[in-house]
Amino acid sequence: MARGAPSFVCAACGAVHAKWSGRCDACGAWNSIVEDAPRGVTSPARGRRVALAPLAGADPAPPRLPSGGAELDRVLGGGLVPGSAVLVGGDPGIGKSTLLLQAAAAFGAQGAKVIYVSGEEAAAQIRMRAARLGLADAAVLLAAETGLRDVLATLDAETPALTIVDSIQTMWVDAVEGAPGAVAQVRASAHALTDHAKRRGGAVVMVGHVTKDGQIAGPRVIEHMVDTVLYFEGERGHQFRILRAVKNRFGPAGEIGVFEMTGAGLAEVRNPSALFLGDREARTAGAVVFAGVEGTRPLLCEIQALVAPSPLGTPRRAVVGWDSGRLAMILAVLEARAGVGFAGKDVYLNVAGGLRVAEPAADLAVAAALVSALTGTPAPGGAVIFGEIALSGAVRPVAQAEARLKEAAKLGFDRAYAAFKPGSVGETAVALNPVEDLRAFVEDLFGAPEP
């Protein structure tokens, strides 16, 4: 068996290099390149012919193992698929172990055999957490082990329906060189666990640490090995936590589940829109309600802006929960197309509740919040705003407008400012105010800007 040439992999981004260097050319990280163990190359003459199947055909939907929790099942696409591999990432202390322990207890309550393997904590520590969460009598089997060979032998003997490994960076493969957490070790451990899930038909959930940039540590190839990648997000100063599916082969990607951190653990939030909205009775300048969509779920949140005179030569632009580059673009369009200038002004933008908004549909709501804060004029009460702003100042329609309006009507909003495609919205209790141009929208809500 021929040996492949040695290669070097960046532990931060997964880029492959022909030789070692102190700095990764792809991501710029220092001292992150390590040698990757070469894999053997098999001669094609010794291979066997694989079976081929036609593309046409109807296969039944994969079976699901529901947890009984609406938010977790929503993110997973209806429940865990037997034989699937799931990777869960999140900041340290955000509540990953709490979430997975509660999930293990929920799956165990449905009659599934669950094994929780911890490489970071002893079994006594896990029992203490379970007692604090009221899960001391949960049907979950514990193991504190880092040797992957022993873990796989145990799983082959027990054949659980669900295995939780906390975390993949602590697993150690004796046939691979390197300390636990090294690129080769993490890759080999993830591959072995994923292969076990496919062979034995039991679902495997792996916890992955994240780097300072918020990415799951180790090579990005881990995310390609597994079927589902979930990120557990949230700010420590807020009690809300969001479980987001960034990849899902068995369901919609981008779906979110909302949880609230309480003294008894994580509680599901069935109506997150009501929690992300501020006091609607008091109309405040700079506060606008945005009707967004996360995955398939419509979600209303409050966007807050503050504009103040700047004592600095270069005004400050601070953003929490939104893209700072897109804020700069909205400010430029407001000045060039709508005649609203922010020169000499500090601008602060915040998405209430610790939520992070990524879709361009928030452009119009951000623009309205900025102009409202600048002029001191509150936005219309009972109104939701959404739409994408082009560099020309035109406002473009966004997808799923009807779902956004239904969520707004359910929470008592009576009007909406947005661009609508013809025939995209049926009958609704929300009064529609079509918006086609940014300047006309600003003048309609806040008056003509001062020269």
Ligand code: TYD
Contents of the next structure:
Amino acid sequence: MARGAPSFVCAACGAVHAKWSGRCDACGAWNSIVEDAPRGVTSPARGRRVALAPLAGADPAPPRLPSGGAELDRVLGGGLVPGSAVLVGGDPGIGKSTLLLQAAAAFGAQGAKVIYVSGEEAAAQIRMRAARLGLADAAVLLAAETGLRDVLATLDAETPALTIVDSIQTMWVDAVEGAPGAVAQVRASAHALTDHAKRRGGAVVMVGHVTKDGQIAGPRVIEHMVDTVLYFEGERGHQFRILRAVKNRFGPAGEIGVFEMTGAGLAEVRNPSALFLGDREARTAGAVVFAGVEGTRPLLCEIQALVAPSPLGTPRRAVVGWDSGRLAMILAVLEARAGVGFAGKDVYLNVAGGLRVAEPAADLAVAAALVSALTGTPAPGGAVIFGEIALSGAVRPVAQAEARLKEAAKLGFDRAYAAFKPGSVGETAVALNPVEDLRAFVEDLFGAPEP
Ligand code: TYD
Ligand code: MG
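Show the same protein again, this time as the form predicted in complex with thymidine-5'-diphosphate (TYD) rather than the form predicted on its own.
The next block holds the full complex; its first chain is the one shown before.
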């Protein structure tokens, strides 16, 4: 790309393109590519020599500012690190402002100086929200402001331990072209705030709306700048929300915190497996319990399948909470390796509670739910199922089997059908039924398929 020539960036995924086009070939979004600020011409002046330090040697663990809320602290890796920048992304209306106002109050209650900058709501609106959340007396300072220069001047003078900026898409840098929400604005604002955090040692949390239409630059374009990226997710119409660490320079990625939405704000869920399993009725065909792991946290959930004769030439395959490509693969492996066919049948698959499962470890549970639904035979009661299915029909062991079994035992399950690495599982109260081959597993649970 020529120096000084304009470049283009996808507002949805952050991919950089040399020329404009209607569709981003990196993420497939339409109308999301916008012009980025031209790259500056850099001068070839010589730099100064920087000091080098040996890698070996111990630094003390970074100090942490705990919120006192177990779920939030877990996702942050034990609390906020001073001087760090955190991005909290999520769909509009998912509950980000509520989460962060509650977090602000929690950090304030720990004695930290907290400033909540809102570019979306007036102070009076935020006070009303706080009153609804029972936080009317919280030790939080408010500012309704969108001009970043003024925000930074305020932070310089006040030196808070934590600044929350809701949202980064409303912030405006006067030195940069474009309206608030434009890629260049979002990037410049995030950069200035991150830089301020590093220099002054206060933590900054930025809210970023995820938008699909590309009108507003999504959080993706600033993910690389910040230390920690959290996504707040959940299905509309379901009461629980998951805060997931997708990147964390100061803790494990993949960690989740589980919250329940209530009229008085978000409540922590200490035992999410119980929430996702809900009230399981007597054994029904098509429903099986998957022992999953999210981050370091075991999580049991119910996988439900429905199989019905299809009136359509191309039967339907509908999935909620799992990957549809993966479902197609499991159906193909069942047909080719276990002799169980789904031709002429509509197949519906659902992860109960609105949870989204991404682990391949769910393969075996999905296969069991599908065959159970097809044959009308309930899966064994009191059992959890997990294992990854290979195209050959072999069932492969998955990580953290011990944690999965422990959680199953805790919730009253007494047996497990799964592939185990030899010696990977110690003493357990759950009866183990090792699975190595999909066909043998299907025949064992549901009988031999009709020829
Ligand atoms: P809000 O926090 O404003 O979402 P975001 O900042 O992500 O756009 O929440 C959206 C709506 O949901 C708001 O009207 C408040 C309501 N809500 C509750 O009633 N209880 C809750 O626990 C949460 C999280 C939200
Ligand atoms: Mg909001």
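Take the two forms, superpose them, and find the largest set of C-alpha atoms that agree within 1.5 Å; that set is the rigid core. Fair warning: this is a prediction, and the values are worked out from it, not measured in the lab. Numbering follows the first chain given and starts at 1.
Engineer: When the rigid core is used for the superposition, does A61 move between these two forms (threshold: C-alpha shift of 2 Å or more)?
Structural biologist: Shift at A61: below 2 Å after core fit.
Engineer: So, superposing on the core, is the move of S21 at the CA at least 2 angstroms between these two forms?
Structural biologist: Indeed, S21 is displaced by 2 Å or more.
Engineer: Kindly check if the Cα atom of S392 is displaced 2 angstroms or more between these two forms relative to the superposed rigid core.
Structural biologist: No; S392 is a residue whose C-alpha shifts by less than 2 Å between these two forms when the cores are overlaid.
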